[in-house]
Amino acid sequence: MKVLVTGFEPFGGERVNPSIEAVKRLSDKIAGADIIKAEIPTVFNKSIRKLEKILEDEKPDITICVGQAGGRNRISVERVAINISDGRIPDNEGYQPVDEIIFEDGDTAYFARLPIKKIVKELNDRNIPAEVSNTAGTYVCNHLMYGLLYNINKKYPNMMGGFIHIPFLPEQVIDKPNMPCMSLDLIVEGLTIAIEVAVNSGQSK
């Protein structure tokens, strides 16, 4: 079995993005599955194009995209992606869409193709704060999640896939009083557990 895990480059003036830092530290094999790691640009449209190329080349059984959600205090496993991009800030190439449809022939929304509640339960059982989230926002994270699920719907019906948001790292909140954070070690552990649950769920189908 092959699992693709993606993280984003830094954006919004941050020097690091915990998503790609955590992805880079994942083991190359988890629960017997080969782990493919990739960095995605924090750019509307280009992010989906890069993901589509990797999906075509690697043909993973499971794809989990990971992104930073500053302000959240736990690992958030996303339930749904919506067919709209609305940037609160410009992306890394200066583009800031307003109420823009992602795919004209796409559904209004797609639900994650991951055992999201099993993942959250396993994380919480292992004392890692986690939750099911019902909004991935309208920035590049939702954009990429929607692109992934659109591609699964149109081209890869047997692929499992979804999106996980993670908090800031401690070094990112030094100048942000009262902002929650999570250590990189704990994030890596949490993503590893999420992958284990997804792989075991996929194997039991």
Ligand code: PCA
Contents of the next structure:
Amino acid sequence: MKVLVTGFEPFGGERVNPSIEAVKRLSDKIAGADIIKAEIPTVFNKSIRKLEKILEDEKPDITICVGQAGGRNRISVERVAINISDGRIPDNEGYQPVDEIIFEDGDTAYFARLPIKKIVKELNDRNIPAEVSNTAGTYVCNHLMYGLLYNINKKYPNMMGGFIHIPFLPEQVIDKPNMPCMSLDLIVEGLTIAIEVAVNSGQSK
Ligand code: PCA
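Right, the form predicted on its own is done, so what does the form predicted together with ligand PCA look like?
Expanding to the full complex; the earlier chain stays at the top.
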């Protein structure tokens, strides 16, 4: 089994993005599955095009995209992606869409194709704070999650896939009093557990 895991480049004035830092540190094999890692630009449209190219080349069985959700205090396993982009800030190439449809022929929303509740339960059972989140926002993370699920629905019906948001790293909140954070080690452990649960549920199908 092959699992693609993606992280984003830093954006919004941050020097790091915990998502790519954590993805880089994942083992190359988890629960017997080969782990393929990729960095995605924090740019509307280009992000989906890069993901589509990797899906074409690698044909993974499971794809999990990871992004930073500054302000959240736990690992958030996203339930749904919506067919709209509305940038609070410009992306890394200066583009800021307002209420833009992502795919004209796509559904209004797609649900994650991951065992989201099982993942959250396993994380919490192993003392890692986690939740199901009902919104991935309207910025590049929702955009990429929507692009992934659109491709799964249109082209790869047997692929599992979804999105996980993670908090800031401790080093990012030094200048942000009262802002939650999570250590890189705990994030890596959490993503590893999420992948294990997904791989095991994929094998039992
Ligand atoms: N987080 C952003 C985009 C890239 C990232 O890591 C988001 O939540 O939309």
